[in-house]
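Just one chain follows, in the form predicted on its own, and it is written as structure tokens.
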Amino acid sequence: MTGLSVIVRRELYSYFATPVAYVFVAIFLMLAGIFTFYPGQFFERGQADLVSFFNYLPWLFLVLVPAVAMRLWAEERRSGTVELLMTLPLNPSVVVLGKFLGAWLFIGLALALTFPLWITVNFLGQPDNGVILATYLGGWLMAGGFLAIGSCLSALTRNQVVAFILTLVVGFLFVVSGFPMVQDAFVGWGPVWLLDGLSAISFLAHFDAIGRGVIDWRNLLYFLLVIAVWLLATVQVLKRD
């Protein structure tokens, strides 16, 4: 565990040693506020909840998490430090997990900094704080899913822009797979198992289920499995080189 903690701290420090962390957090908080109060019509809805924020959270993460993930391995490849990391007296899976956890904690910090929204709804009314807390957890798990996908795709290239675009595209597919318009495209010719499968892999479906305040272990397990599968794929990509 000592080696893992070293990698986690190294990754976290790499964000705050440059303006990257501050720019990301500032953009995230600014966009979260804009979407919550304007398109989300926070005050016009007349309800003390954070639905206006959480409705746009998947789309914010879809764009911003790939921006964090793109540097995980692409930058290591570009600078040549990936070989150094892989020669450390650590299992490659520990290195991959450590870098992932460092980035995931950083995103969690950015998400936690939206707490003024939570304070606001408690000041204006009596929201169901259990539901809000559960949805925050679901959002962080969803961010972990995007990040794990980005980790694997970042390991495939040394170009951060390519890694960003690939993660954006794959993440978008995971988000919209449960949309009715996507389902309708397969109705009539696609087998039932395909339709059920597309719905089952949708990030939005599982995030919305958690957002209803009922923390079903199946939704938690889904995100944890997505994270585990893509991190294992990252390890295999790095071992291939």
The other form holds:
Amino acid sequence: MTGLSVIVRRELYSYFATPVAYVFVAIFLMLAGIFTFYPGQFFERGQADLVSFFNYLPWLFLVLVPAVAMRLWAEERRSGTVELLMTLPLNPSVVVLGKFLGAWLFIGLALALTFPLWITVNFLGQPDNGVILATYLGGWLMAGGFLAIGSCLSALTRNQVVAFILTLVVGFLFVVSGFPMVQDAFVGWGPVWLLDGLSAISFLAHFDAIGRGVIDWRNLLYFLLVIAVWLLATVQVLKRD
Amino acid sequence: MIEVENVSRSFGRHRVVDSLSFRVNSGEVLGFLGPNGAGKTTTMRMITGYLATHGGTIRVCGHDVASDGRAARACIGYLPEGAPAWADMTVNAFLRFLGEARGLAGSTLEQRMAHVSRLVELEDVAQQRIETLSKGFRRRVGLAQALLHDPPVLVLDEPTDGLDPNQKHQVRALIRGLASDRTIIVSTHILEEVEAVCSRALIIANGRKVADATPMELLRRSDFHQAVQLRLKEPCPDPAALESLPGVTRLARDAEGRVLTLFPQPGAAIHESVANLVRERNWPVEALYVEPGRLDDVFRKLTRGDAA
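What's the form predicted in complex with its partner chain like, now that we've got the form predicted on its own?
Whole complex next, starting from this chain.
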């Protein structure tokens, strides 16, 4: 898969060739810190864990991942470079996957840079590092979910702002679909499969389950499936041309 | 070799390319002409596999673009419309990325990069970011990218757009030099380019083929083909005598009456009788020459006629 690794490297390179990477990482770390310490009450809780960080992670990703995702294809379309990519002797799905992996690795790097939080809790007490690691993994997978949604929606337009807003809205629906306020709207008249389906596709439910320390492969598999489905949709959108 | 058979393409309800068929053999440079919006870029995008066809088949080097797209795309060097490139990359990083994505590596890649950079004179800007380059340089970066993998087929969408006259001349010489063992399609709206580089011209209008001929054959269709232009030092005293010469159908003159153009009946050679008349009357001649024909005139006739 040399083609794949070439595309991944080019995508990663593009973040660091421009201020995008530095601005994104700085803002992500700053917001992560603020949320963890103030509304998250990291110290006041008196517990050696990262719950106060992970609780806000889905919301941080909900807003910041679309900012990475919006340029994935919309920018290539606007500048015309999508023609260079799609006329390479590569399978379109390799190009889609390569660009996604490049962006996903980049977000993974930003997430990994929150490691001082992890060092801090280990310094202050004895956290369950297994749970923390699993939750980091879950968080990265969730980011992949948002990113795959953004990949598909960004392929639909040449306007990055449109791509950002669409991704934010669809991502939000995926986050809150398990919430009581959403469920309540359907209770009483909606069929059971719809209610079950809505709670089953909730990012939050699956991420929380991972965070409780229950390593159920179905939760990880769920995010991988979400990624696969949206990336396949991206390929279809691009092939539609 | 490129074979296009009955290819159509629509955007929404608008049919941009309509049952277009043509073929280009190795060693040929096909000039692809047509008014803006005639379907040139769309056709090129279908040949390169960027756009799907809505009916019809395209084969490149024998590979069906729809069913064997990767093999077809591997044969093609493509300069897309506007020569897009990733602005944040340096010229070398850009070429290296596309070379690697096309399977080149190691010393072969380095050699090819050096070779194409020399061909289009990019050596001085190799380490510059593409966003800092002028339009002419960007166009050449696009050309370098298209030539990088030494493809047997070249599809170039307006390769000389934005170049200065010297660079245009250079790129045309480059294309001619590449032509001997390659199949090349060049779209352009510069008609002189067709005469300069193309062995054949395909003219389309509203997505349909209106002409497929050598530049010479096209010139022959011009009203100006074999027309005689006469430039005198003073206004012509007796234009009626010229107009009544055998074989002359029409006479056009400038406001002063010094420059006269005489149109012949198809196939008639009128230059000798014009020259004789001028000599007899002793008119002071500045210039007298036979026009080979004008492509812009043919182009207008063909593409307007279709719209009407």
